[in-house]
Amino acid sequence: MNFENFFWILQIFIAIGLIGSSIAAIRFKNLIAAVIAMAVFSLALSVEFYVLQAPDVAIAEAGVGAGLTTAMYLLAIRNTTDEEVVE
């Protein structure tokens, strides 16, 4: 196997993975797994970037789109009920 054939198999376990973790984000009905598919998606765009031989943007990608950004969210669903509140 060369390495024209490995990079187009890895783009594609790349996309599949892309796509996947996206469509999972979306039909999830539970936020925090919803979040988690969020999170999936960033990592493996992040990989994206470093086989395209841009690491900087990876790495940015990494910490801010799948950790972060994360974290944010999760604190968010953790801060929120899900009863609505009569005044």
Given for the second form:
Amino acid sequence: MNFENFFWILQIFIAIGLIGSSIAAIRFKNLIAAVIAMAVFSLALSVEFYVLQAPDVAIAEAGVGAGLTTAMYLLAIRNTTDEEVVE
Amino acid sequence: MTPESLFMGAMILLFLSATLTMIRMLLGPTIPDRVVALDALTTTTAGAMVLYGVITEQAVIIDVALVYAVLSYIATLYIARYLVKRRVGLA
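Now that you have shown the form predicted on its own, what about the form predicted in complex with the partner chain?
And the full complex, kicking off with our chain again.
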């Protein structure tokens, strides 16, 4: 296997992960499940930055996506309810 | 067969198992299923990141795997603490 084929196979896997997790983050009714889907989305985005030869951007994305936004969304959910309210 | 192609095959297998774990994350019935799937997905992808650094011979890339492993541990801890105690933070 040469590196070109390997690169495109990797791109296909990352694209499947990005699309699946973003659709899940939009459509989940339980907000904790949506936060978990957002964490998976940021993981896939970090891997994508990293395959495209930008390791510093990937470090920033990993820090913000995995640590900060998960904690802040959970703080926000704690002060409200964890089910989506349909009017 | 060179060692690089062996590493490439191992990394493709890791991504395949990450895809299976993501299917469990998408259709897991309860929240703890999804949290465990997220943790397994992060660990698998950190291993794949180290393999990619070995393939492309860039030592910078391994730092990203270290940062991601530590931060995903913190995120899993936060979610578990919310699920058990309904509380987030140190107190």
